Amino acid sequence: MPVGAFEQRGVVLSTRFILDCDTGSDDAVAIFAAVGHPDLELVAVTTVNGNVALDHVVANTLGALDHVGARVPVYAGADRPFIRPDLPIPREVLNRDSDFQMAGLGFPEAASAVETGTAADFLVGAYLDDAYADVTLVATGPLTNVAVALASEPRLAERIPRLVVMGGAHGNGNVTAAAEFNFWADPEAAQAVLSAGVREVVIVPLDATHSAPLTDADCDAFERIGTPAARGAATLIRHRLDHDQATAERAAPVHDPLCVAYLARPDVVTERVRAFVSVETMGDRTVGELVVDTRPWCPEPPNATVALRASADVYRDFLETALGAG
């Protein structure tokens, strides 16, 4: 049986999940995946200022979908922080020497539309529903529509079975040397969402997607698959090399698919550890700093798992799947 779906009477199921994102590069590359992978099945999308504004990142959102032809429902959540007014350093200013994040991701006007409804009551809604019980809820962008959603209803916390989320670092940061851009963007609703109690929380952090790059090699084997899929992952996946100044070698981290990866192959993940985390909401230097505390007497129970590496060649083979379908 997939490793990633389960059998209910002999039926093999899949792996039923909400992507929650701020549509960029790699988020987009996610929803490829997402929609490709035969053992997945992505019911819905939220969509949260992030990587670009809240417009771009629907109009993103849209257009991947459309991309590759899939029907999914996409609703637009919150245009800014939980309770901060703007970023901690707004992004016109975070941005202004950089264009590696693109507004927008070169893909034509959409031709479907968002949903009514925002995305927090459309998590809201769906999670008090016994049909979405198996649904995992993965979260790649800032945790405010989660946050904003647990706020306007605690009970969520018991409905949501899972939550995956791309964010945080236990070593270094790359918005700062303590934080990773995610839970940077809004320390508050990353908090606020850890702490909710949600049953199983599982954490994909900067050391798990920096230990499983994507390189040239790996756009060349996709750009040879030949679906849109591929071809747009390859093009996506491109220009984070471009403009990766961290590798001389043409390796880049490319995020967010890792937790779909994860989905459908949890092997991907080959280190990890179940520890109490948190995150710093105030400091200098120190804001949406994700602390994992491993200590053996630490007095607060684990409350997360945390991934600390995870498997190229899984990484690979789960995208070239994904793709392939696509």
Second form
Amino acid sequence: MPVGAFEQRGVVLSTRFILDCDTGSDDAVAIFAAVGHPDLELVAVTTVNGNVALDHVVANTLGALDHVGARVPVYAGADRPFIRPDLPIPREVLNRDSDFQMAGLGFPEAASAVETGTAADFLVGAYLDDAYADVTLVATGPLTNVAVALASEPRLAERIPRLVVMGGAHGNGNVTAAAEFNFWADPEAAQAVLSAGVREVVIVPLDATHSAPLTDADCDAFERIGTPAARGAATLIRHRLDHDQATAERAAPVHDPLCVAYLARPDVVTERVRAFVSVETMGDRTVGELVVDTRPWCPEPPNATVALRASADVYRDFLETALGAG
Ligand code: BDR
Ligand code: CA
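Go ahead and give the structure of the form predicted together with beta-D-ribofuranose, now that the form predicted on its own is out.
Then the entire complex follows, led off by the chain already shown.
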């Protein structure tokens, strides 16, 4: 039986999931992998303001799905954070000196369109429906849609079987020394979601994504695979390699698909910790910081599993399978 699938009465079933994302180049690679991997079924995509403004996120998401010929329902979500009127630093100021975040990812204008209804309404309706009882929610953008859905229907905390989140950092952040982008962009949403009592929460922070970076050699391999998904991923990842300043050699974290990899290949996470986690919402220098309380005497019970390291080999293997199929 493939790792990540589960067996029921002798039948191997796919892992079904909803992707809540802010496409965004690594979100697009996550979409390609989600559509292509034989053990996964992407049920729906919900979109949120984040890497770029919501209208660009929606266009990029539809374009990414069209690029690989996938017909998956897409819902438009929040166009601003849960409580704040804007990101802690407006996007135009944050990205002023960098063209790392591309508003448009270069896909042709999408032939497909969004569904009617908001992302949060879709999430509420889906998770109140027993037909979605096995569907994991994967969030690779700011947690605004999930926070709105949980605020309007608190029973969702018991109804969502598993929430896998790309966000936070146990070590240094990327927007600030303390904070990673997704949690920084909507810290109140992140804190609301992590404190909501969702049954199983897995956080994939920068510690994990930076431990399994991808390289030019990986892009070469994806180009050789030659599918639209693999060639598209190679182009997007090369853009990240061109702009990554974290390492002298060309190796860059490709954050969001690691959450999708975790569904099919849980062995991609090689080190983890169960802990009580929360998100700082107020500090001048620490807003958006993920606080992972690993003290043995922490008074709160653990509310999440935090991935600390990942295997680049398993990640590559997952991506080559996922991108090779579509
Ligand atoms: C996260 O922020 C976004 O820029 C990426 O898409 C990823 O979800 C990494 O900090
Ligand atoms: Ca993202």
